[in-house]
Amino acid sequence: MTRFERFSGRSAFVTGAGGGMGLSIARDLADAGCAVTGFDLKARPDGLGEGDTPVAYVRGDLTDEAAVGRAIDDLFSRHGRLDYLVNAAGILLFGKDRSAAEIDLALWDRVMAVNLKSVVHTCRHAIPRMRQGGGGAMVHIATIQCLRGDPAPQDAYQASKAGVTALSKSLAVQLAGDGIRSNVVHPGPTLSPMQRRWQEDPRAAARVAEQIPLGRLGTPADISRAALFLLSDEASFITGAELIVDGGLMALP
């Protein structure tokens, strides 16, 4: 079996599939033969599911647990199994997300609901389905920002992603006996829709790239390749791990 067929006959639920990293992961899984259901508040992206494996798409709000549950139940009813869960959705509110000492607490609650509580929603509905199938794998997209401080803080975003990381480790230990693995990918600076500012200002993007040992910004494809590895059988002995995909940035002194 080639790497392009290694997910054949399996199914995945991918949040944030309306763009960026989630879209790239959904496309790559489908290209590898996986039956994918994408979930996002945004409209279905053009070109999603144009390959040999169709992609279902649900437009919904991840903070609505009932909507998440219905989407996962529908996936299971159509395919009879749920093998993979990818939590790639997230928001970062530039200019509004700041130090916890001054942030608007309504905004704090919104970021926590989308970035962290939504992961609880997906997990609590996906885990029973994975158990029914004898196992599975989860990948949660966090950020290197939750591993360090920042002189220009975005505390809600960083704290929410740190929570995702802690939750992933707890789930990894809880679910190991069920054959369910849980891992985190920490992207570094990545050219995704969340970082539209770099696309609008190439000089700013170049300045950030100069700080990265590999000399470039990441792409959604870089994150997708890491996620697919962690989901795959090649990573069958990896759980509770954090994979940093940042071009070497966190290795700097």
Ligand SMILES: NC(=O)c1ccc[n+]([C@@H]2O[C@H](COP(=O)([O-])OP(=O)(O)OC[C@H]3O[C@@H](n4cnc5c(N)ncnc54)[C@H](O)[C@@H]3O)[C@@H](O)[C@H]2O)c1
Contents of the next structure:
Amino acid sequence: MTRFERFSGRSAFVTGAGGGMGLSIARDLADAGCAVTGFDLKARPDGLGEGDTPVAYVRGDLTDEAAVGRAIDDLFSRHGRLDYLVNAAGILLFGKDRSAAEIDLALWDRVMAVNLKSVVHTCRHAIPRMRQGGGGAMVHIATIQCLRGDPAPQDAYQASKAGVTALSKSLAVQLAGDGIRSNVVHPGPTLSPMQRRWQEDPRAAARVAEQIPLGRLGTPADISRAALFLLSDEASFITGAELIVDGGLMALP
Ligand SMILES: NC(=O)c1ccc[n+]([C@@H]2O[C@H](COP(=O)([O-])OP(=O)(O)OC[C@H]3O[C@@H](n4cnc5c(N)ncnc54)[C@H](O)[C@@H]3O)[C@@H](O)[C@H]2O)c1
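Now show me the form predicted in complex with the ligand, since the one above was the form predicted on its own.
Following is the full complex, with the preceding chain placed first.
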């Protein structure tokens, strides 16, 4: 089996497939033969699903548990199996997300609902389907920002992603007996629509890149390759893990 056939006959639910990392993961899974269903607030990106493997796409809000449940039920009725769950959707409310000492609490709740509770929504609908198929794998996209403090705090974002990381470990232990693995990818600074400020200001991007040992910002493709590895059977003994994909930033003293 070539690298590009390794997901054929399997099916995946990918959140955040409307842009950035989720889109890259959805495309790469489809290119590897997987039947992908993407879910995002945004409209279907141009070109998604025009390769050999069609991609289903649901436009919806992950904070709406019923909508998530319908999308996963529909996927299951079409494919009869759910092998993979990728939680890549997320929000970072630049400027408004700040110290817990002063953050607007409605904003805190919003970030928790999108970044953390939506992962509960996808997991509670995906897990029974994975069990029905005898196993599966999940990857949740967190961030290196939940592994450290920041003098310019984004406390809701950081805490929500720490919650995702803890949830992943708990699920890994709970579900190991069902053959379901759960892992986290922690991206460093990555060029995506979320970070359009770096596309608009190349000098600011260069300043961030300079701080990264490998000398560049990450790309959605970098994160996708890590996610696909963790989903794949090549990672069959890896669960409850955190994979940092940051060009070496977190290895700095
Ligand atoms: N870009 C970075 O530098 C970076 C670094 C570390 C972690 N991350 C994380 O990686 C993940 C992917 O981020 P990205 O950089 O690709 O960002 P992105 O903004 O390009 O993609 C995130 C997607 O999530 C979708 N989304 C947001 N709220 C939603 C909701 N309520 N329901 C459905 N869809 C919703 C958005 O529409 C968007 O398409 C996020 O969880 C983000 O927090 C990003």
